[in-house]
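So this first bit is one chain, no partners, the form predicted alone, shown in structure tokens.
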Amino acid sequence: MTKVDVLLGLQWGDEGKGKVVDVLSHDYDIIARFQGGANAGHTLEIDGDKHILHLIPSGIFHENKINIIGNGVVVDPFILRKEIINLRNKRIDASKNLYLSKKAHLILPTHRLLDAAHEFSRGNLKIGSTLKGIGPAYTDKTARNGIRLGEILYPGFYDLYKSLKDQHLRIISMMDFDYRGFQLDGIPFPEYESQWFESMEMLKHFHIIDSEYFIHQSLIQNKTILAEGAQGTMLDVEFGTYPFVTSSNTVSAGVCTGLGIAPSRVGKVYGIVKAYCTRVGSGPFPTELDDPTGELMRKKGCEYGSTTGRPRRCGWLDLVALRYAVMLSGVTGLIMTKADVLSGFKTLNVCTRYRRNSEIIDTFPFGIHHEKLTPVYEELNGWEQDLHSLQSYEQAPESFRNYVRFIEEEIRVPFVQISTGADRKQIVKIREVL
């Protein structure tokens, strides 16, 4: 029997884990989404087209591939269904190839009105939510109150949706919060909760399956199966940087309850990583750069969210968050992303310790949000070179593979591709994963 490769990301998200998975792609035989929902935006670029995904695994580009979004992901129909559109604008028809776990929850549209009253009610203590509902769906699911997609096959399901529904509006109304006046994408809430209706007519006619048992049943035909993950590991919610994280286990565990499969299932698991680290919204970042230098790498990666929009915040490699992310999901191969945006930079900055008062550390602290931390850096050469036209990894400059031996040598683990573009075609393969 085959295993389930996973790949995940290793920082705050924004890795470039869509494109990385459309290259990839090309060796399974079917794609999983394992945990999240539409608050992940997986931006792909093929042949100077920008394609952006928030809910459809990114192998759907691939028409002999299955697509499967687990039993782990919290679906809105809503936009699930603008992303087929999408798709279907550009000739690729996702009903062919895409199946839908029964057991996947959904997200009504009065879970993004509950996220929106419970990140204006922190004030300046917000979480920097996405307010697409993935907090209060999970809330529901962990305290038994979720509407499971398999339930738009029975009948009955309006009056679930409707008890549900008539809880949150309970919650919302001892909030303060005016949803009346509230639009969710642009659209007031009466008309959206009418297109999340046909959404979900729509979404009867695919493939709707016990995702697990079919997983299973592929690895006895030995299908090659690629788990893909969203957010990043320090969003987690067990590990990550608590309370500024996302609501669903983002580590390699997660894959096991996000598709049902056995941990002894679990094959090579694929870390990504930038050159350098980015975060959006609030919670602490060690290397932030609030200065010229953060600020170019911003405009020269184009770091603004594919979901929000936001700018993000940006700052030097931190090797103390990205070993703790690799010994938490046991990752065998290392995948940079982003390595093009450094190309100009005189000197580079790797984070390698922390300074908390007179004391040094080579851990990730619990208390992070408590404790004034002082990264301690090594300073590398930086290289000119544009790295976008690269054929091979001999051909980029010494000292950016001097870059990348470092960072192999700190965590220690081998770097197995380097993507130098946006584009599907702009990476380059080191070795094989061990």
Given for the second form:
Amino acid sequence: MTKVDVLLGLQWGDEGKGKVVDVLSHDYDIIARFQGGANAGHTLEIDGDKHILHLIPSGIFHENKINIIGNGVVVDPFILRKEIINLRNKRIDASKNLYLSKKAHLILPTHRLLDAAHEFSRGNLKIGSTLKGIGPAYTDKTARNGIRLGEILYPGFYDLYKSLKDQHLRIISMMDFDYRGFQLDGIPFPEYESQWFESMEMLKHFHIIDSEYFIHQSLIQNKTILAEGAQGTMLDVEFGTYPFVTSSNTVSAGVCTGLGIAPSRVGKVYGIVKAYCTRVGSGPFPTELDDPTGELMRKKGCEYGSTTGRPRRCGWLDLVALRYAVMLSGVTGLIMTKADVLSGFKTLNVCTRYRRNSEIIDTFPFGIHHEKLTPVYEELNGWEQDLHSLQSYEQAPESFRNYVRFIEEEIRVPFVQISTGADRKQIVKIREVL
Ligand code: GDP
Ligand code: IMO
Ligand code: MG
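What does the same protein look like in the form predicted in complex with ligand GDP, given that the last one was the form predicted alone?
Next comes the full complex, this chain leading.
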């Protein structure tokens, strides 16, 4: 019996997970999303063509690989249909190899209205949500009010829908939020709702499965499975910078509940690390650079959100946060992305500790949103060379390899691959993952 390997973001999301999953998909039979929803934006570049996936796993560009949207994901049928149509326009027929869990919860149009109403009511304390309805959908799931995808196969679905929608509208009416003028992805509510239902009809023709049994049987048949994380550890609802987080477990433990596998069935854990840090939305970010260096990172790294287009906040690599992320998920191999973006920086700062008043700490503090922390930096030499066409790790400049070695020594987990550009071909292997 095989195990499920896992790939996760170790920072605040957008580490380049989609690109790396696409590359690793060669080695797997099944790619499965286990949490999050269309708040994710996973970008793949194939022969100069850019694709952004929100709900569909990033293995979809490989023929004959099965892609599963697991029970832990929250699904907006409208967005899923749009993605399926975009793929069809690129001659990818997702109806063949996209499988949906019956137990995945639905995001109703009114979940999106609620998300907007909550954000609106937060005033200056906005989370910076992507407004895809993620928080309200997970709230209904745990409050036992939610509707699961499998319900669309049974009579009575409309009654369930209507009852939940009415409940949402009652809440919204008490919130001083005029939803009537509000547009969802540029579409007025009634039209969005009717397209949502059309999308539901389309999804009925897809494989809607008991994904936990399917995965279990696949493991017995020695099929290889890669679980694809969305968001990043610092956005995890338990361990991230709460309340400025998303509403799911982005750490490796989320794979167990999000796909229905036992902890003993988790295999390798790949942790994706951007060579610097970014964050989109509000919340603590100790190494943020609100200066020309941060601006340069944003420009060189094209740091604008794949889902919302918002500029991403940029800053130096934070090893305190990274150490915490590696600990929480039991990461066995690191993969660095966007190393190429740092070419040309004379020196690079890496945060190894924080200073809190007169104290130096190396753990991520509970009160991060209350306390003033100053990063303690180690300054390392940068490198001039362009890394985009690097063919092997041995050819990499010495100061880049020092950067990699320094992180490995601090974090005590080896890097296994380095991504040197957005295209699927731009990646070099260092060693096998343990
Ligand atoms: P994800 O959410 O973790 O999948 O990451 P996103 O797709 O939101 O953001 C990562 C961005 O960086 C995308 O535009 C990718 O095409 C791009 N990208 C991924 N890896 C690399 C890399 O190694 N170098 C460069 N320059 N861009 C990369
Ligand atoms: P991928 O998978 C970066 C952020 C939002 C906001 C907070 C809560 O592409 O890495 P939500 O919509 O979940 O209510 O937003 O989390 N966020 C992300 N940031 N990458 C993501 O996904 C994100 N998904 C959510 O910006 O601050
Ligand atoms: Mg993203």
